[in-house]
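As a starting point, one isolated chain is supplied in structure tokens, in the form predicted on its own.
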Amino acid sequence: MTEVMTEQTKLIVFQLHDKEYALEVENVRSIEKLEHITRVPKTPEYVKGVINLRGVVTPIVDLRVRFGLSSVQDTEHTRVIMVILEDKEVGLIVDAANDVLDVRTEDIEDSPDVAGVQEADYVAGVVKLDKRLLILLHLDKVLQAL
């Protein structure tokens, strides 16, 4: 009997401007409700400020602004995804956190070549799941200028 091994990766799926994005769960520490953000002068526009989360002061990035998307009012579904990359912890404001999915690595395709789309620089690939398309983000590129 031949055993077929399928590699999988676990993804956090979130909503931003009517699209579904994903991050590898290994980079996600927690998902929090949006709380008071203290502005910090002379930071890039996409850095909304800092929060004190369980005693740790953490910078908060608005992904809509980072990707050049139009801004919207925060809602009860707005969340902050706390991510960690190379000992740097950052919160990412998203419209909603939707799912945690196990995805076969063969369902992840390379980033499409879309010229002129600002967020394309941050796209690591596209995940095809039945009728859903998830945009897999390159977290290191999203956080590059911080």
Contents of the next structure:
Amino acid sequence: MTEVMTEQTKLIVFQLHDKEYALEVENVRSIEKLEHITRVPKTPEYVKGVINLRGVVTPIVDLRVRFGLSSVQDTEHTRVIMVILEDKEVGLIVDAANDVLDVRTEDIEDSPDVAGVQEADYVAGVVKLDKRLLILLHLDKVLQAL
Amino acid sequence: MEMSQYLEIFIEESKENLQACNEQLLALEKHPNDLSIVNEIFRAAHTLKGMAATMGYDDLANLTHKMENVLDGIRNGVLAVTPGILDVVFQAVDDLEAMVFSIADGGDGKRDVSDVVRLLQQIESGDAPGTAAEQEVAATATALPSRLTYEAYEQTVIEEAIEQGFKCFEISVSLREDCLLKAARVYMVFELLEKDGEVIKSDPPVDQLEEERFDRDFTVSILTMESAESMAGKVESVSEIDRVSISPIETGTFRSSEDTFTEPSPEKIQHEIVEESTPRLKEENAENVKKAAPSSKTIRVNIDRLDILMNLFEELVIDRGRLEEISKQFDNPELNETVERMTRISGDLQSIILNMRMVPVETVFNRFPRMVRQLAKDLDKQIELKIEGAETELDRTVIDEIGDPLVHLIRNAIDHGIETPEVRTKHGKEPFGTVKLKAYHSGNHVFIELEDDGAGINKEKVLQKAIDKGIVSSDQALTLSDRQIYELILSSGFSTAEKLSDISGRGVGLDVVRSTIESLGGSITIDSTVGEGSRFSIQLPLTLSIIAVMLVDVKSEKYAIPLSSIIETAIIKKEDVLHAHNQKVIDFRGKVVPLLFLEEVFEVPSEGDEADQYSIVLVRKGEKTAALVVDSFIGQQEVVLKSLGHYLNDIFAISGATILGDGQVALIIDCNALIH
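Having seen the form predicted on its own, the form predicted together with its partner chain:
First the chain shown before, then all remaining chains and molecules of the complex.
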């Protein structure tokens, strides 16, 4: 077990409002700029539509709406993080993609105290790094229940 | 974990091997004395057994083993081919198929096969009814049956050699399953044998052995002065050999190749027949070899990879379009030339990629002979199935879907179409009915026709039934054309069979056939003549991945409507819209057609300007029609159909998406979901 504890994990860090979130790098396929989105009717509000990602029609989810945060006007920093989970490929709209970090698995805290935050359901853990607090997302739950 | 990557290959190859078993068994039924067919079946079964054992599917391996024992008996002349034995072997193959399909569906491939196993064991021990007599004859005739068959001149050679004091042996060699260089081992065996004697024959023939076109076993006959033990010992000294068995051949124990041809010739001109048919047999063999040869030059590619290739290629086409625009602006001859060349090459590339997805319909058709045989047996009918155009190619996705509808139609034709032999004879027809399955290309479509020479469809009966079931009103019935009446049998809730049989008429009927075919963008028509038979003609698009659509604007959004569901387009005035039961309708060519505003259906953000006329697209689903209101027509286009992926499933009235020339995504409307 000690070996596992000292293992490193790569995290993709991104910004939503004033918070920093993270996803494990193996779930992230690429980071893209926001392009024309085709709206898909009769889908939940957080599904923005579909885009053409190199010939593959890929659905786009607005994480801000998914987490119940207020929507923000897109800026030049707005990015789409393409994630892959099993057979699902989805793009997540975020305010900015900040960083790629190496984190020791032991630094990830399992039961985070983020009560009161609406997105608590989707949180898998938190990482404290100096003065930064990264919220590690549970991708399975983010993509669940459509 | 390690195995999972082989599982797919295992399943595919097992299906192929079982298919080979089925085909060859049918061939064996026609030519019960042709041992080369038995060898083929044996080879397929053997490969299947080996793979199943490697993958850990013991039930599958065991049953195959039992079946193999029976085949071995036939091959060695201990058992004679009788319909009884074939039935059991067919049943075993059925069970094997069920196991493989269960594995393919994620199951464990287990199945209760004790019945079949018992039957197989009975046959193997010679207890099966109908085989005993023949077996006795076989047993007395050949004390030590030879495994190989010998031509007349070979027999003479052996006889003469034996007279001169040589001994003749048949040496059967099994290579180890993990043997890598089979041809090399064969070469070593031959070299050893030829030091001490003369190899006169081998099975499979030497050229096939050299090309490794055999499984693990081969048999050679040799003339030598040495003893059996010393020969066997020498062969065993070659490494990677599993087993060697040696048996002496004496004159009189030959299984002559002539036997194969004596039976079907009532005339007493055997010699001529032998001479004529021997080369014919060789030709057939040569054909088999030719057929087998291309398989060594193909590779299996996962269809997903082809999809990725296609996607990337489409991106290239979009960029090519942009490049063409740019080159026009610059008007540089060199640039223009290069872009033109690129356009041509990418055009060729596109057709190659599309062709890669094409599969001959054979892959669907080849399971039908077996099915027809079984159905004919179950129903006590005599049926001949003729297949034409099995080489016609269709997109893989269409192939996967078309199997079940065809099974339905064939069952229907055999159950309801073809009469019993007695009835047929009474009507002055041949006692055996013919079912013809034909596939061919025409334009951008593939046609599959199923023709039977049975009783045909009784119009009055169909109409009466349809009226009884409330499918049409008696007023409507008067206006229907013959074809429309026949097509009533494709409506849901229709079944004309007076008595329900096992074969068809289980409620899920021909309506499923029609809906499947329509969902593939195809159509089905029926022609029939009472007393002479019926013809079901299916028209299918060449490929599912490219469909013709009408692009329309709905406010600022673009949608694609498949041309296959469009009847026509029109522009109507606002004052022509009528109201009926809270529903806006129009009177279109004497028919009341409901209006559907796509803007409302798809909740398109509205900009609020109302025009005084509507652009409508009339679409149909079966007999029903609806008018979709759009803002404007953009035009017809061939587009590549794409799925919305696994995240967004079951989106209302959207069947997929496509990527337009500007790189944007347009959604494809599923008209079937819009019409109720």
